[in-house]
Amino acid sequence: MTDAAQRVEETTIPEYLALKGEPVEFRALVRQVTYAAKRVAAELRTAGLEGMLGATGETNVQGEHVQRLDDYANRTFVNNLLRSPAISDLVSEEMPEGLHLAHQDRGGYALLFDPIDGSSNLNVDMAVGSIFSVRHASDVLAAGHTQIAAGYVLYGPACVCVLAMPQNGVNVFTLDPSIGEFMFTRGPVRMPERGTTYGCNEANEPGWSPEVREFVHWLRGPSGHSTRYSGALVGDFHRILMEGGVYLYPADARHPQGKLRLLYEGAPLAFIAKIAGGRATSESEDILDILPSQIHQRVPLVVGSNEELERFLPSSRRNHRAH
């Protein structure tokens, strides 16, 4: 090993960040995350024995349940932000509005967050995670290849973080709970050509259009792949990005603009996805190219390995011109 690829293994998330040159200002935004998340990591431990599961009885801008830990995670996220200068805007699920910090002294950044993806799981001790896209503050509702940078946190048997940029790819920071620090662990990654797996919800199969049933008929029969779904998009993602395949949330009957969230789930992803060197679609564009009309619109969502991607796109297409 050499002497630069020794310090690289060695080396915090912040310290990663400088080493590569980074500028200042987006090193402080990135600690704010993950210190953030490492309170949510802390939080999840122990919520069965504090309380902390279970509905608050309220519902989001979204129309869902919200739960304990998802209100207490988008604070958690909120109060550690406000504490970056380099942040002015600041765009959450779990708030119907966008917040702009209307400061002489805020830098240009804004961080758009899923505090909490997957959240139906906690109450069964499952996997969850936490999703955030960097922009500049004024590219918040232009298209996804705007984006400086996108991310997420996976709180599953370890805690690992996975950052995206541009120049730098897509890096793996496993949680040291030993220290407290995110470590870097593996990067940059790329995502295999071809996988064998792909996740879905199968029982919305009867509201899916008939290009994306034979799809998935395809994955599940000639193709060889298996079924790994679990509920949460950043656990499902997760498995996609380092063994390749395909993740599916396609428009359906009840949800004919797709359920995911373009600015905070489908973007940040597909981001991650081709700077690893994959894929995503909405079913008929690049998500990418997709200008945002509003803070919490909905997208469709394929994403994963080129070989499954390009035996997609033809029938998307053509379901595409059909229109």
Contents of the next structure:
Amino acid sequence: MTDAAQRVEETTIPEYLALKGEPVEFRALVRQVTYAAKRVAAELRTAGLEGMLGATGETNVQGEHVQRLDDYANRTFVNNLLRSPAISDLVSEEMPEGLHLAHQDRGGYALLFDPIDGSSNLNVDMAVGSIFSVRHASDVLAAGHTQIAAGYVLYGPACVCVLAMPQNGVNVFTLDPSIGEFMFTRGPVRMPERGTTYGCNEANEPGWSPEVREFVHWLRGPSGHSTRYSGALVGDFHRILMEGGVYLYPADARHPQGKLRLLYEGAPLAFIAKIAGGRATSESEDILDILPSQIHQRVPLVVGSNEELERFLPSSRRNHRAH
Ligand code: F6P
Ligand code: MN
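In place of the form predicted on its own, output the structure of the form predicted in complex with ligand F6P.
Below, the chain from earlier opens the complete complex, with every other chain and molecule after it.
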């Protein structure tokens, strides 16, 4: 290993961002995100021992049952993010309204996040995640290609933070619990042009469009893909990012707008996929071109490798704008 490679491999996220010339304010903001994620990771490890599993009895703005850990993670993210003076706006899956801090000393960043993605996995000890998007505060309802950065934390066998930055690519950092630091482990990541797996909820098939049905039949038939679906978007997306393939939650009869949320699920993952060389569509448009009209809006999502996406998109829809 060269000295330079050795240095990178022993690099924490703050050191990595400094080495790569990311601005100080952005580094401070990422520090607060990762600090919250470390707290959540620690809580997840012992929640079952402390009686912290199960539902609060409340439903969130999406009509979903709020888990105690959803609530804990949301408070943890909010409390930590508010410590960064660079952040003036917060949007969370768990908060019906966005939080705007009008204080004039506050900088112009907005953080949009899903504090615990895949919460139905919590009570059965399977992987869950947190997703985040960084925008200029003035761009909260702008198209996804205006995002400044995006990332997620996967709480799996290891706790992994993936951070996508237009100038510095998609990089993977793994939490070393012995020192409490996310260390650089891989990057910049290039999503393979084609993969061998796809992930979707096949129980929704009766409500899919003929195009989606035909595509999934192709995936599990002639193309020879295998199914991998954990029920947590972050985990299923992480596999696709690393190994290629396609994740889809299309519109169906029960979810005419799709199930996933644009601002803190679809757009950040589309941004990560794009920087890693993959693609994402809502079936009719590039996810990154969609102009949101409200913070909790849903979007159909098909995201993954170029070859699978080429196959999905009919020629009329293939000319998604290149950003
Ligand atoms: O955030 C929504 C979510 O929990 C994703 O993490 C996951 O991919 C999806 O919903 C699972 O939905 P379903 O249970 O309908 O397959
Ligand atoms: Mn989610």
